[in-house]
Amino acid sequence: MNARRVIAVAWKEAREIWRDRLYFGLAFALPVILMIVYCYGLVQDVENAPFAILDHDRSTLSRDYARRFLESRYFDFKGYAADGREAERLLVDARVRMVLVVPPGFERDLREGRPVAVQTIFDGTNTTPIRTLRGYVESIHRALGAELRADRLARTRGLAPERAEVLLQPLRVETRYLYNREVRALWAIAPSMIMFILMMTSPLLTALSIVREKETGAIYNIYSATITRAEYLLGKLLPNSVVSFLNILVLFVLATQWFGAPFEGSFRLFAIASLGFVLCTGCLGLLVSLLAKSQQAALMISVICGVVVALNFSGMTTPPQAMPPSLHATAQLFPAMAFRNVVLGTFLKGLDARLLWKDVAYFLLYAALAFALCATLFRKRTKA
């Protein structure tokens, strides 16, 4: 393989992706694009829903079942309705998603050991955060419940409060988080968005450069030159390869700065396996450009293909284990899910590299073999 001609097809390459603007935009704008609409987009926590209190009771009690839904991070509190057709008022023009009403007689029924039954009236035209809030709801509700059983407990028998909690409740559950320890899902979503997004635009990049070539018949050049069919490829891949590469980066800035996912581990690590990511998927953009003989037809095989793999095949909606055998088989014929298992052990879990050298070795092993098999299957004469 002679270097100066590889040298020579990829500066040629590189010159092409700076003067097409609209490759250029596609190039690096896109993937940008991409990692704000999809992480906005898929991030299912519900904080800081707006909601308002109708109050019949207004009493001490009353107030400071308020307060635990206004020191929760959860809600926003919009304050007080005056009655219910403002309540409902409210509702109708989404500037709540829920209103409390608590009933006349509030404190002095729980006081007495009366049940009192507190409305919550949510806005259900969205029905997967309204189930969140629900559970909200209920939480503080079910806190509240197990305090007054135990002050009242406390107050008949004349035992500590401390006392009087552990009878009530005698066995508890204390939960701990580990890597992901305030469970926020956008710490896992925009690591992953890497992941995703890569697959989708790398392979269209290198997909692209090549067919644009057989549109315009330049690829009729290479045919008649003495150039091989490897250093072609190789002068092809490696620009639009630091090009993903460089996305890499930036949708890391973006993951760490912009949407605050913590990054536990070695970015050594994290950069050489999105180096071993982008040459594979690279390779894949060969393999695309192979088959489609237009740039209409590379930029559907690509982003279809691309999303494909990336969501059924890299753990993202299917958890790896929960997989059967012949789906989890099929995953390991893509980079995704290894590249997906790198992002979130550097990103969350802080793992070093006597984890994730099989993955690492993976990549690489991974691209060797898809270069070799682009490099059997171009031919520089079309069949007659």
Partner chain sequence: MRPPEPPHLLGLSRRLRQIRVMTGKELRQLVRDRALLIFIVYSFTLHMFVAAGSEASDLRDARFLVRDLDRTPASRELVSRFLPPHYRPAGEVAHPGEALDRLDRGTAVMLLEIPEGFSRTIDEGVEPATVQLLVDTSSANTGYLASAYSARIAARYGAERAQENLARAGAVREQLPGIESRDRVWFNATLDEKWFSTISELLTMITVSCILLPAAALVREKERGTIEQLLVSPLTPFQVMFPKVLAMIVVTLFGSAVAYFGILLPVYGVPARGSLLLFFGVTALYAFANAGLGLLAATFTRRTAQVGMLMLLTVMPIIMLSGIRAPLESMPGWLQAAIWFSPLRHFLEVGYGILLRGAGVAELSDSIAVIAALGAVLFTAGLLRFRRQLG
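Now that we've seen the form predicted on its own, could you pull up the form predicted in complex with its partner chain?
Nothing else is written out below except the one chain.
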């Protein structure tokens, strides 16, 4: 391996990246756009769900009931419906996702110690948020019901309300959320997206840079030159890996500053692991370039494979602890799972090198093996 020749290829590659406006924009704008699109598109926190109330009771208690929904950040009150017809129109026009129907005699029945049924009418077109909304509605109903029961018991037995509450529900659960204190999906998704996006763009950049030379025919200069296969591939790998590493830094800033994800761990560790990861994904790009003959094919293969691997073999859809052994073994073939572990570990869990050194070592070993494989398979002679 001759370092001067590697540097020569790398330097030429760097200048090409710099000069090709489209490629330059692509290399740096694409990850940012994908980050914003995916973070907002994948977060399915149900918040500000528009709803209306059809209040047949119009009593103090029914207004108190409504207030509990008004104060919740999960719901966005769009007003009272005057009658059933108006409620129906609101749903058909898709101006609300649900209507709460408070029955007549709501206050009287509850004050006299009888249970009442409140009906919730959901717009069933989009089924995804309904389960979550139903859970929110039930928990508000449960809390109000428990309060009313405790009140009642306190009055009939002459107990203090706190005492009555304990009599009815002697068990309390104190929950502490570890790593993501506010249980915000965005905080967990934004760091994962760094892995997801790089799994697509990093192989793409390396693959395109070689396939472009195949398409234009410039690669024949390489075929006939004294430069060895490994030197050429390394010269391609290094500058593109630097671009990908810079992308990780940009996405890091986006995740922490724009999306507000907490970063608890050591930045140095994160940076070292990221360097290892971009070398791995760069080598995957080299593998793609062995298969693809046109830039369009390279684009499709990298994006499709990137998405498939990042979704199925990273732990994003199935957490690693719940993976069946075969899936877990397959996932080891790609650097996605280890990098997600590093990203979540450094962002949310604040882990140190004691628990993450294995992943870093894995990246280095992986990159070395993948590079050796590419160098062996890369042919300087085209088949006749």
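If you superpose the two forms and keep the largest set of C-alpha atoms that fall within 1.5 Å, you have the rigid core. Predicted model only: the values in this text are computed from it and were never measured. Residue numbers count along the first chain shown, from 1.
Once everything's superposed on the core, is Val173 shifted 2 Å or more at the Cα between these two forms?
Passes the 2 Å threshold, so yes.
So, does Leu26 move by 2 Å or more at the CA between these two forms, with the core held fixed?
Yes; Leu26 is a residue whose C-alpha shifts (by 2 Å or more) between these two forms when the cores are overlaid.
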